[in-house]
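We begin with a single chain expressed as structure tokens, specifically the form predicted alone.
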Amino acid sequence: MADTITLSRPVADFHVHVRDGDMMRLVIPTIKQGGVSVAYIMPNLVPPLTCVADVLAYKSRLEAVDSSISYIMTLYLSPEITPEVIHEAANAGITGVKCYPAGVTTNSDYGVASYIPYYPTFAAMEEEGMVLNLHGECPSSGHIHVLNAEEEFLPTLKDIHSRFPRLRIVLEHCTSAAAVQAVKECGPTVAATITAHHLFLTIDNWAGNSLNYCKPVAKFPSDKQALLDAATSGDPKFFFGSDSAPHPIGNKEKGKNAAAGVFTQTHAAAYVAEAFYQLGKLDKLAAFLCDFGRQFYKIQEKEPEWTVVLRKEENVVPALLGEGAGAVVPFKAGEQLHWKVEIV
């Protein structure tokens, strides 16, 4: 097994949270640090990004921090996202629309209660070739809870797909064997992202440890194995989306109502390489990290003037990114990885 892996092109991360203000300025430099040159930016700011002008202004703020990254921008699905806005967004180069069920995760209070009112919007997206990004969970209620919320959502995924078969849909951050199977059963316009942290975590890793708590939550060992199998399968329906989600340390460690999200941006490629290395599947790494997502999204980004090399050497994850109350705890803080990202 090789001790050095040179990726044919840098990583494309199709699910990135960088927030705004001071947190944005802290996090943006870590995108390249993790080996990523294409970052698909989530719109769940406060307030959320629901108009084209605000999305473009946000992109300008990102580029002011690091213009070497290709930022792929999205709108937040809400009543403001009409078919007319979709056509305006497509003309402005905005790629996707993120759908959050109301109240299921960070900054989702403005999210969707019913999908029916958005059918005209979905039709416009299908016409324009825009991508619908689904946070695939149902809100907790009655028999629905955090462990089955994703599986309970899957009929909704299939229903939207059947109504809009040409609409490209990404089921974000799969966490269950059921989700993997559902994506496989859909047509070629449906794909899924898999995070780095879900390749390592099960319920035992976050129950009682809020640093590993994210939404959707990690589930059972059989679910983790299904994600590993999908990510290393060479199936182009499954590609990388880190869902790297920075939160100030106090919001992660406060116990009840701790923030949902795991921060992986600093070591994005190294985490995934670690998981593939443990399975002896490093030959599948570049396709998952670099190729399949670009193909599905039809990305034509500017060619970066740098190369990503993964070297097999000791790499201890730092305890913190930043200082003081705004510091962020990286995934696997203090632990040793076998792979290290080098930008050349």
Second form
There are 2 protein chains.
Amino acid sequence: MADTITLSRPVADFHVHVRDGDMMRLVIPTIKQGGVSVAYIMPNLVPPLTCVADVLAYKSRLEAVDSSISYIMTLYLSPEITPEVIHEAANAGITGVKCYPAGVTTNSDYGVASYIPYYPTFAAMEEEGMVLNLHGECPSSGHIHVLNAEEEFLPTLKDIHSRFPRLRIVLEHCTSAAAVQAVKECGPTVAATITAHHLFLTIDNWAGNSLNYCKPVAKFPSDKQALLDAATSGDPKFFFGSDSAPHPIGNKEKGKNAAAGVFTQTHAAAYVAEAFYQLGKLDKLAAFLCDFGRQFYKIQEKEPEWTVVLRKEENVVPALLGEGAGAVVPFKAGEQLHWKVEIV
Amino acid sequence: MADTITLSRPVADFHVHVRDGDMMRLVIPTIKQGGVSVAYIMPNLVPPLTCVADVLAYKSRLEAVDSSISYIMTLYLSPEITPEVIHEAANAGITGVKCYPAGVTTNSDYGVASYIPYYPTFAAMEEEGMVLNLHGECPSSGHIHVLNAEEEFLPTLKDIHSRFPRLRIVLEHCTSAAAVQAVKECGPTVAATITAHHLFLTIDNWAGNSLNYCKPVAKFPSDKQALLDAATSGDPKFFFGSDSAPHPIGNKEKGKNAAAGVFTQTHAAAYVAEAFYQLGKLDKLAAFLCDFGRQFYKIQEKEPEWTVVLRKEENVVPALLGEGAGAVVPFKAGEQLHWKVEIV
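Could you please show the structure of the form predicted together with another copy of the chain, as a counterpart to the form predicted alone just displayed?
Now the complete complex, all chains and molecules, led by this one.
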């Protein structure tokens, strides 16, 4: 097995949270640090990005920090996102629309309770070739809880797909064997992102460990295995989206209502390389990190002026990114990875 | 529905953690405060109580703080607990032996990996009429995780029961519909305790909320319903054991390796009354809290000089018990209960 992997093009991360303001300035430099040149940017700011002008203004703020990254922009699905807004967004170069079910994760208070009112919007997206990004969970209620919330959502995924078969849909951060199976059963317009942290975590890792708590929660060992199998299978329906979620340390290290999210941006390619390495599947790494997402999205991107080299080298994840109250604890802080990202 | 319930005798709590030293002095006064006069004391100190002399010395320390409580004492199952020690313990008035599988909960590092070496000990306990208290979980490994750890243990419960049918066994803090069913299927020598907090919590309540994290973890809504049904059924196999677990606040409010346990001692009878009240089952309360456990254990106890009255009255749970680094966060801190314990 080679001790150096040179990626022919940098990683494309199809699920990135950079927030705004100070947090944005802290996190944006870590995109490149983690080996990523294409960042698909989530719209769940406070308030969320529900008009084209706000998305474009946000993109300008991102580019002011680092203009070398290709920021691929999205809108937040809400009643404001009419078919007219979709046409305007497509003309403005916005790629996708992210749909959050109401109340299931960070900044989802403005989210969707029913999909039916959005059928005209989905039809316009299908016409324009825009991508629908689904946070695929039903809110907990009655028999629905955090562990079956994703599986309970899968009939909705299949229903939207059958109504809009040409609409490209990404089931974001899939976490269960059931979701992997459902995505495989759909046509080629349906794909899924897989995060770095879900390649490592199961329920035991977040029980009593809020640093590892995220939504969707990590599930059973058999689900983790299904994600590893999908990510390393060479099936182009499964590609990388880190869902790296920066939260100030005080919002994570608490006894009650810890923020949901795991921060992986600094070491994005290294974590995934670690998981593939442990399975002896490094030959499938570049396809998952770099190729399949770009193929599905057919995005326009800047030609990066740098190259990502993964070196087999001991690499201890630092305790913190940043300082003071705004500092962020990275995934596997203090633990040792076998692979290191170098930008050359 | 009456607004006052006078219990004919105080609550018997068949699973109590009071620790030692400062924490013991903080917690013991809360036993009576919660309406409890009989406290079945857990032996998982550091180091654990593995000889008769240590158990008796611990009992003396407890009585020095409050001699009006009936402390029912237990040994910690470990290789030191030979049949000879069982006979000595029975003669010394020790009631039970608590068995912790290795590594599954607080201070279980000295716990049991296999039950087979303990068959002679179990035979001696059966002969002496001592009670075996089982923390019924398999350690997480392979396909076993915190959510099926109890269900995976149930064949072991049934196996021990079939080998020692006259040995009284309590499946401690049962948390799943499967465990309730297994206990029902066993003969009359097998019973189970149910905590206060498991009458309220499901997995969603401890996801990102380490204050509600305990072992066994709270499970699905259907499991919670099975516990409520068992507790309010009038079946004498199910009785109260709070498993109230005091941990210093700093060990609970943290991002990593939060201590497992929920502290309910201060409001023990009030929490359970709340759960039964919400189901319209207050007529079953005294049997669950006071009668069935005493019947199963046939214990000797001091005649309490006080009476427990439950009053229907707004009762906000305080934010903390104690002060400083040793303070403990009670279950439902800051929330309002409808019932209040009065000692008259």
